[in-house]
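Okay, so here's just one chain, in structure tokens, the form predicted on its own.
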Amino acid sequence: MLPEKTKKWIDERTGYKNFLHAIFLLNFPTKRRSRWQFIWGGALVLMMLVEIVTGTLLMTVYSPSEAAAWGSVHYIETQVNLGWFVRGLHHYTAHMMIVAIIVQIFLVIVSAGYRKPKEFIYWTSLLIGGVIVGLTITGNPLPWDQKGYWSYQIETGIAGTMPGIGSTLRSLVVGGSEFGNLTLTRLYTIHVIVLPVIAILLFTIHMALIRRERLRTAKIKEAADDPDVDFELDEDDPLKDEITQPYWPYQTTRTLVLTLFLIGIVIIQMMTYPTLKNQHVNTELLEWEADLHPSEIKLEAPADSALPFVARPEWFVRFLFELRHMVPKDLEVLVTAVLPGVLLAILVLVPFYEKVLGEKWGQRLAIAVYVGGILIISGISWYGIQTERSAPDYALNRSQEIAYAARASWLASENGVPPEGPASLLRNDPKSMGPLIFARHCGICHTWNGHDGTGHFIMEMKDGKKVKATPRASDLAGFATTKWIAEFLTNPRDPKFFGHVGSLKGGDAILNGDMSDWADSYVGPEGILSKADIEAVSALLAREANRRDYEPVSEAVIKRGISVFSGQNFKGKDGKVVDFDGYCAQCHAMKAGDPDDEGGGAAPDFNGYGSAKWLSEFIRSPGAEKFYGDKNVMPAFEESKLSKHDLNLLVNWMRGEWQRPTTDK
């Protein structure tokens, strides 16, 4: 601290009290007592400051591009030093300074604040909520991750709609047409630089009017007071009643105490929400379990058309959103551009009301329109998200962002992000693309847990309606384990194998073709083949696959295997060696089945069966000789159907190969 010798001197040359007395109101007289109905403007002002101290210190580590914002701010979240508290503090402060706008403006209107001559105070708080909306909206999306980028395409949407201009605002604001690099850059030109500018000079503006209002109040109280003026004050004067107080400490105390409080609620949110907000999604299907727990997913997945998101916007914005979906396309410019503006225009003439209806009645009607208005709001929004909620996919589709989040955030903190984008931790991995990649491809005929990988059921339209499809084919979870290949050796024409292929051409032919007749003569009770023998050639085919889940059986068994599969030594279930013609490698070939490498050439050749490469091959090519030649009636799928990055990446998802943690088996 300075001597007090040294801050007269300074304060002498540069008279600094009495500029921080300004900037602190510590000499700023307050009306009347001071009051808690007067605090939350001043909330405003020092939530506004956290917002600045905190985005200055995000602004030493966030990088605004496309290839670096996520990564960025994945980096606060886990490596800086309480970044995660900082960025929270951030995000959520900007949240609860809306709803201190939203009590501000309603205790202006209870209170009259908008009268004469404060007309100029009330319109400024209107701006003023205005530009911290405006801060919210562009700060959202800077992470660059799924609910920034798709709510701020819902937000522009509705800004594209306003006739007139709203093409040239909404390129303004995007940095032209698509969405990319440009967009990013924008934003974090309006959000750091243009609307805290346009901040500070309201709020400045802002302070200055009342500073005024309450001078003129403190000078005609003085003058009334003052026995030597030749002045008095009538007797309904509201200015009879007052007693002016400095803002130090009376009104100053208070404001400090509802601020401690409101951040005190942003803190409680920060710690909780991210657990509490998806408590109500379970799914309960393996393929959308989330790498982390809820309350270490402190990002969406990065920002990606390609992977799914349920489009939502902000709270504050969300009834414009629903409105939108109720009324017909022509109609939207109504409720875009033209509902806002009467709102808009409801607010800034509420000064007037008074002027047509009388003070009693005017305040009455201004406070019943913002209160009303406060309340359908509130209510078409909370419509919204019930019915979001209650939607019969919603639990599945909120299930996999969280999953693709969770799954981002985590390849990230073991592998850090590419130099190519964080969009590429989820394109490169088979756990994130796999389902996406064979319901697009593959679901249209086969099924995987019976859904199309992704966890929703393949419909089809029937009778003019949408109805669950039958399947076409064989249902491909599991496959080439051991449990998936015994179950197909005892019923292939089980409709999880082959009971729906005789709809497709040809498919008769398979489906009571040579490998039903097979099981029809060897297996079950009457079959030659007991239970342990099916398991044992199922264990040897698995094998040839090995995949990560491959439980290794005893030799024993996999000798057993053999001679199913070749019919050599073959014992009956008496424990004898009999004959056996329905050994496997008369149709099938396999090196590993077969000690004499014979056999095969009227069914898929087994050696291999189930890798990657064989999977590959069959993908590709599933009428290739090696496979099901002429009898086959699967499409192939070259590279200009399936890249080969998608084909590795649906194979090695078919076979469970993607990255764990370690402790993950």
The other form holds:
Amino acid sequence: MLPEKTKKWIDERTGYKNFLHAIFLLNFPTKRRSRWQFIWGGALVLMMLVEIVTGTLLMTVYSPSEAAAWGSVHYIETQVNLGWFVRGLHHYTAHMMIVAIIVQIFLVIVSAGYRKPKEFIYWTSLLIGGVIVGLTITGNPLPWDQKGYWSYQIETGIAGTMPGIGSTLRSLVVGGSEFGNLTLTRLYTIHVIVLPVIAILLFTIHMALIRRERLRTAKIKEAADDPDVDFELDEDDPLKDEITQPYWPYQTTRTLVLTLFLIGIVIIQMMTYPTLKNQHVNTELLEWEADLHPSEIKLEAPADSALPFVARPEWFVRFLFELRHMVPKDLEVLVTAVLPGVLLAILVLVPFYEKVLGEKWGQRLAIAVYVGGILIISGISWYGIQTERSAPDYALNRSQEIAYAARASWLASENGVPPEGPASLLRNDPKSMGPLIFARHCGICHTWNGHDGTGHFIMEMKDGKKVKATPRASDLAGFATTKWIAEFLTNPRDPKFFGHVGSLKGGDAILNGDMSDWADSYVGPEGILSKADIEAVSALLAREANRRDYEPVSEAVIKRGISVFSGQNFKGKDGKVVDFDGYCAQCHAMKAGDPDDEGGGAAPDFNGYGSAKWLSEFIRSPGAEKFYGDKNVMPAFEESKLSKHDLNLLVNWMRGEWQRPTTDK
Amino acid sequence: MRRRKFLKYCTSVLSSIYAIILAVPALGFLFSTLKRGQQEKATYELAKLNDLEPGVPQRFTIIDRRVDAWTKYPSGPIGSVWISKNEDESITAFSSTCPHLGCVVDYVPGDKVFFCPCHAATFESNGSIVSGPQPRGMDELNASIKTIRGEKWIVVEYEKFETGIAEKVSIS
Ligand code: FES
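Condition change, the form predicted on its own to the form predicted together with its partner chain:
What follows is the whole complex; the chain from before opens it.
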């Protein structure tokens, strides 16, 4: 690039050529047989460089605080050009590095790279590996999404069980006893400064040691090859194998081939990631339809300890997590603190195996222990993942998590993240919170399409067995729609409606009360009311609720509904006006259906029936005069039981009112 | 030695690929975050025409929602304008941001001049320079009169301009 003269001018003043030689180990000997083995270290360095570059880029946008972290990562993924690529590269290359370390240590053991005088080279490489694992563990929670948050909970939880120093260590990395802003700033500091600096220091020492060792070998070779020097290598000396060959370009080419191959895998993985990751889950399960296609979901939902999430640790510490659940409680310390220590000792002590067992058997033992250990650890992790996936509710829970992730991403793109933080995106969203509130407060008696709103079934113990509980009150999915009301009027005693109310104290008055009598006398083949009459009066009632899925009906249908409701002008099945004494207004009040405004009073007031206001009032005091009065069996949900905020979310969710893409309006 | 040459060649090709994988996303990433001034031009109905006294500029605050990268703030002040009604009922609106370095410009009723307290930039009430370090006169904004429910309202199109240069360059 530069003209020879300029190069010379600079070199005379800086000695950079020597420096480059030193860095690229020019003319250092390499093992003839293992030229492809010694490139993993170089590939690791190049991948570390990728991490440094992409990490620095991410730092220009990322903001480490509870209120901003998730939003800034979402911004990187969706707004910044190629942000998804940079973040994906950073994330997956880190995992690839851990794979590379596992391979590298294996190759070192196979080629006896720990043998005298290379013990310290081996130990520093172990330390660097440890730092890289640390970088991955501290990097993953940084987006402060559910996945990172919960896996860090588990990892710090494991650290906290260490005897003696455990709790101090935990509060040191967590920044107190609770997760919060300090957790993120600490994580961030450790991730971007502390660990990288340690890694670079270790790497420098490591390279210096390697240089020293290579130089020594080169000198011995030189002497052996020099006919003037009276020095011969033994026939079986490993140095016989070495050839003198510059690192550049012979090893650099190989290193680059491997690096690009590994990064290629990373890029492929990154492009197929979301779909690949959740391939085994049906994302449209039950109520949990996701707002975005899985391939568009880049982040789990914002961290929120109030939202359900099945915590899983990173894959490389998974085995500790699984083992912890396999052993009895008081042996936990063995797994979480002693075991990692033992594993570490096994690795660190490898150079000494040969002292005891001799070179051949020492190395064999080292290989056996390493490969065996990895097989056992992968076995445990694989078993853990399989058990988790085959758990009865796994698909349901996971599709809920995916739906939350999709919902949060969609809301953030649509509305922006509010200043108080991303968690409020879901906390103020009826679609996300409704099912949870329903399950907590209503799901004990009511059902929603048969389940508790979230897709789970309420269980109860019967004869020592867990069985699906019988609901005690009506199923509220589709409440106040024409269809729901028509079904109810046709058969109020149906298990879906009043069927099980009788099992409640005082519920008999409702089950066998006026409404059931009414249906017995007027509905059905013998009854005076036709199917069309039922439908008309249902539509009239549903009009009061005015849900978003209400389809307006013709004036004639409404008129017919009014005639059923008020009993005036009622036409029988033959089309003639007849007397009808089963009209609704006898008991129910509703201005829209009753021109005379008789007022009802004996049964729930239907003015605004099913509307947000009506529902809220009803839930607050179902026993009020205008609702069930003294027949009421439903508990009242006052402010102390159900906050105004939650009530609004619940009511809006029941009515299907939440922010949706404008296209399906 | 042929082999060595070939390998050298390979090294440079491969390392270029490596560099491209890093450099392309890096440039895309950096340049998209360097973009600024995402706020769009918007119009605001600020005051009723009749409420203004001819010849006396009044300051009005612009209230709007502000988006800062990923955060969306609820409504709050994002800037202010000086509006004056001339004798012939026409309207002049100036951004209150000083074209020197961006302080907020005041009006001195006695001297009938705009005055910036930061470095003493002084402007005529028609916005032209009297004295001071400012490179241009006050930034005039598009203002018009709109009849809403029978009343005349002053509508101003608010935007921000680069400071410190002689040309008036919008940063929307
Ligand atoms: S900013 Fe107004 S005079 Fe300098």
